[in-house]
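One chain comes next, on its own, written out as structure tokens in the form predicted on its own.
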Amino acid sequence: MHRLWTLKEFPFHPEKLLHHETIFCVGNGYLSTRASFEEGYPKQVPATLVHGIYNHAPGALVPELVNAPNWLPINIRIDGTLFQLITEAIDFLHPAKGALLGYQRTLDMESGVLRREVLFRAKTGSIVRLVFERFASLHDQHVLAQRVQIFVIDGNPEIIVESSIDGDVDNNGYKHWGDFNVEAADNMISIGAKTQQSGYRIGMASKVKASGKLRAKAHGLQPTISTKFTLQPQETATIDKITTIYTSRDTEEPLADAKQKVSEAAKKGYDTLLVKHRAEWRKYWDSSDIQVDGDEEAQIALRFVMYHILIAAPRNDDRVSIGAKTLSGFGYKGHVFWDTELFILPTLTLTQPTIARNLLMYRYHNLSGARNKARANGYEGALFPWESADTGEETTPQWSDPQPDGTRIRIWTGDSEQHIATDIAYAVLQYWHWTGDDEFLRKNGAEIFLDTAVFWGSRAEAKNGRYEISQQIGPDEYHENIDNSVFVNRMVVWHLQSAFNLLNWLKNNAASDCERLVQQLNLTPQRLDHWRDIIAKMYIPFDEQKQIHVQFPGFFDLEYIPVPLYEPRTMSVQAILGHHRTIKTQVIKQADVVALMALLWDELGVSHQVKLNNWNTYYPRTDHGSSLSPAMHTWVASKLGLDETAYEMFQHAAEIDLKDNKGNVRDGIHGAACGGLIQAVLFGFCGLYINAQGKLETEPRLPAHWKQVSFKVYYRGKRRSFTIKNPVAVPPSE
């Protein structure tokens, strides 16, 4: 196992329990399972989250992804001593209870296999080495596999192994499952259940291969297979547990299918399943790996973020998407935000275009929810929800959870963060430009793009001979319900301009689809003339004297806070100042004007100096209170030639999850930070772009100590390989 493909925990760090549960996740694009321990541990948060399985519990503000039954439990007794991670000081003279003598855990990102090695002493003095392995098959998304090897170092212990499925699971106290069907017979245990509000059904089944006589029993919601045997010194026993899972989103009979599948998979055996799993991973890494020569930490970080994108990306389902916290934790209830389209999806467009198409089709299938939201707010067209789940309807809570003082904060993003309509449209057009997938554009993408344009045509407000957009939240969410966000207004102009280009392409290349959409979306000459008027007269806040874009009128009248002085810190400036004060200051949550520059770099139509002025104005005011921010700043700083700052921001982005530098990785991986880091390298450091003639080019500005970067991208159906060398590479300073 090559160390540049490996995450390692040595020794055991109980203080990082939940952080490591998240970063050591295994998954396969259908589900992910947190790295909780087979034997359990106090305050661990075991969770298996399956795409699309949401439920709205009584008393909860919004629906959430449901924690599936836990397939991991394996309890082991050595001479009657229950194996557990005991961390108290070891008394070798009086071994009154078991003792943990050694521990190491590794995640092989190249093959998606989690491995844990433990040296344990029982009360009797018998010493064993336990090796746990698990993976979620990438070859067959319904198959999960575990192996435990017990090697006796000292003594001849009696071993008892109990392997179970635990149906008594919850989401932070909410129990979503009911109508259980628990069975145990013939070396098979299984659980069927149904979500209590949404009515999704699940089926999970397990079989075990081990020494001794296997006994299956149904214990409440924990059906169990047990066995007992004795080992001599230097003997090894292997226990293989195969589990399968189906839901009613996959099949009419999820429990029956899980039982059938587990019998088939168990016959193949752990080793065969692992070989096929690893072969499938090789295919994905062949297209997705970015190789960095000269920076081992960067290399590991890039593989880490790509690994987490790939285990969350739905390969076989176009009616689900990737939530902001992927499938690795309960954060944000598993809801889908703009994080997917502007941060995660571009990475997949370049490396796994079929998966990128699935994510866009999720939006297409949920256009009805977007149209419902537009109508509910008095507008035409399609306005996608700020937070989305399985139904496509708005799922943003209107109030926060109680604060320390018991009060709740009004959440306005579901009402006012409407730029998501254009974010999704941007992703549609970017996907088409890179893939040349005309069929998707004709049948699906154009409808998304044009109907969100219809929304903006009805949303723009004619005032004093110009058009304005009031009551918005831009990417900088510290400032709510502002008028004329420069990000929103300028992106709307881009959106409407691009709609005309799209209509022209449809007219010339897909006339029948053009006619269909014109009729369906009521794209009358009068409507199109209105769009032209908005394009010509949209108010774009700009300070002619300072030669900068103004984030929104009145921004510079707010209290100035010297953000760079608030270092070192592990919390946001907002957390330090408090919500109510922060909204009255110039502190910016994340890239806003900077994000506008990244997305519309050439199309923005301003000089390099204006872009630099924007950077010098807004970068010192930015809190990076969102994980989305550092990678976007890396991208733009690199294009501006600010090499040292670009690399500093890259390091910040790379450490968000690996080093938990925001202190909340326990809630799940920051999916947008993962996708953003890949974009920062490809579009920033490597300067990859499509030129005016439709050719791929690079304008690289590699960090000084990077010797070279190699990567592959798909462009219009063909895979292209790039190796960018740094002619002036220097070793990193100590």
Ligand code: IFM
The other form holds:
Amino acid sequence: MHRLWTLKEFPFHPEKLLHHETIFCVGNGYLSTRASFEEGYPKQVPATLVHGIYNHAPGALVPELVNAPNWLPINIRIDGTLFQLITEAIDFLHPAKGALLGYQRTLDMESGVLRREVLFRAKTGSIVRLVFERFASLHDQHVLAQRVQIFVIDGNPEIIVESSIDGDVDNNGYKHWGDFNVEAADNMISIGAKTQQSGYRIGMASKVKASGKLRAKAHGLQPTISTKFTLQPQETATIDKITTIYTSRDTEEPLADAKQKVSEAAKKGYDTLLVKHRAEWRKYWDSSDIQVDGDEEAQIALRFVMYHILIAAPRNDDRVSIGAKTLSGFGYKGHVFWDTELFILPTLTLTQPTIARNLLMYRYHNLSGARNKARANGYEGALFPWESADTGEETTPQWSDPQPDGTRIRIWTGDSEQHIATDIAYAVLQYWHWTGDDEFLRKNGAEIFLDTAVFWGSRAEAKNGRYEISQQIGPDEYHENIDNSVFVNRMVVWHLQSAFNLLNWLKNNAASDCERLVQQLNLTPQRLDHWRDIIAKMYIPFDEQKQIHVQFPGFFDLEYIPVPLYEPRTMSVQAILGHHRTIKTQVIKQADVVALMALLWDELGVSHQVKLNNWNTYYPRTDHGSSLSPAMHTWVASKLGLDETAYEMFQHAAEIDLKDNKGNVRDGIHGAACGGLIQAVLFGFCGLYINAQGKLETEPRLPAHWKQVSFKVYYRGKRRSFTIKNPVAVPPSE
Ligand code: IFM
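Same protein, different state: after the form predicted on its own, show the form predicted in complex with this ligand.
Below is the entire complex, every chain and molecule, led by the chain shown above.
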């Protein structure tokens, strides 16, 4: 039977090497490791990214998440032939380099175990089946485990196995580590190193269990343990390699701790570590699995996106957050965007609330960076950076990489994409509404919410007898530095209104915290009056005649481009027309007015007809140049009853990483597309919401062929199970 928990590659697809390296990643919320091969492969990009370890290279515009030493290398010689995935035409009579006879790779998402089986013939004619397994322990985040099994099918080969840690690693060519300390003794190899600018220290150690006499050697930056033995026909050998990792973010002595931990873990052994790892995954899935009956592809896609969120989500650390590309690639340099709060976090708020809290605490701990940014721009309160790393300071590069013509494009998002302040506030309130975590709100969340409100109070401009906000970039990043983005202005009104509700709640339920915050943030009666004035007089661009929100004044004066005619596209319309022309057109990058509707829905205070008008206006102008877009459109289309479009958008969102339909998965998983897909199912198809009486309700509109959806969510500390049946389920049409 087809297992709906498994991602499979059969046979080997070298042309998809980097795509598969990303999607078959293993991880445990502390680190992730791309699915590079133990024996290496030309142009592969092995990477282990550890939360919080950033470094700013000399000459680089911004810091980046650092590639840790590679714990994967295991080289095997069979009768002297080095095992490699040889893919050129095989000359069976003269297999000079050995021959690849078969290949299959699977990622079991239920247990986070990556497995590869390979049939290989050495040049002597000996044939072996090699089975590689690896996992990053979810039970102990510092432990990484590998097993290789060698089954002899034909011949009695001599086997040499060399297992290393490779300290000679880089991020696209730049080497961040220095101050190496490489050791090898008593069947243990280890590496200590320090990032050159930020000074984070790392310690990694490995031990091997295998037949033959094990010899450890410190070869340059690749300490290695080797062994040699001979196997008889039908005999099997097992090699277990256990590696451990600590950084100076965890302990004062990362190298010493890694060495001690590797001895303990190796003593327990691979099988015991695996049992504990699987048990931990069972707990995870028990809360997070969404089951779809009637659509196997959707089922796999939902497990895939949840798996990738879970392996990136920090369970034991509230000073790190999930980058736009999770921990699975170098894209966006590991920086954290609004992707986390508005796309990834809702999934965690509902299914793993303690992790959601960690992510919000990352913003709380970085409030000082947000305050610096507001002050540096001449404002009060807190303005979170558009891109954030370990310090909470703005890390958006000001310039793009060189374009094909050699020029660089100015990136304005770090200056002007200020809606991030409200996105984070929105996530704080959503977390509180769902969890009822009053303590978080009193001690941390309210400060985030209110100080970002203070920012907007100082940012709104009194002009033309109303309030306006100039020089913004809304979610549609194709239009830069515009005045009066309806998304921004309307969300600011929501933010300030909600700040009053929050202050009221604090006054009635946490008077001393209320008093503290009023003092600390200087929430004087004058300031609150000013907020009331902004709420009453904010300019919300709206076309009375057409009954639509206007994305920004002047938008409809731009050149109209019939986006739907540009099908079947394999790239964004922006890539087709070019950056400079697109800015002057009505092409929209991603849900903008549509995102406003998704986030506020009833609170937007407009009729269903206005929402439909908005949809009919903006959907045909959107090219989904951002991976965040299709899932947001699924959610809104479903709520508007546009069932076919909702499912089309769902499929588009589901394929972003699995099918690499944007062609950039080599750089990492699109974390927001993952979270967005789950959000689209829960809030869109299942119509899950908290009603005015504080009760959970669903207003489902399942795709016609889905028979039912089951899921669990936490609501105010209690876990609630839902099974939503589709009364009109019909089989999918061919
Ligand atoms: O945050 C997004 C943005 O909305 C669109 N460009 C990519 C960013 C990171 O995913």
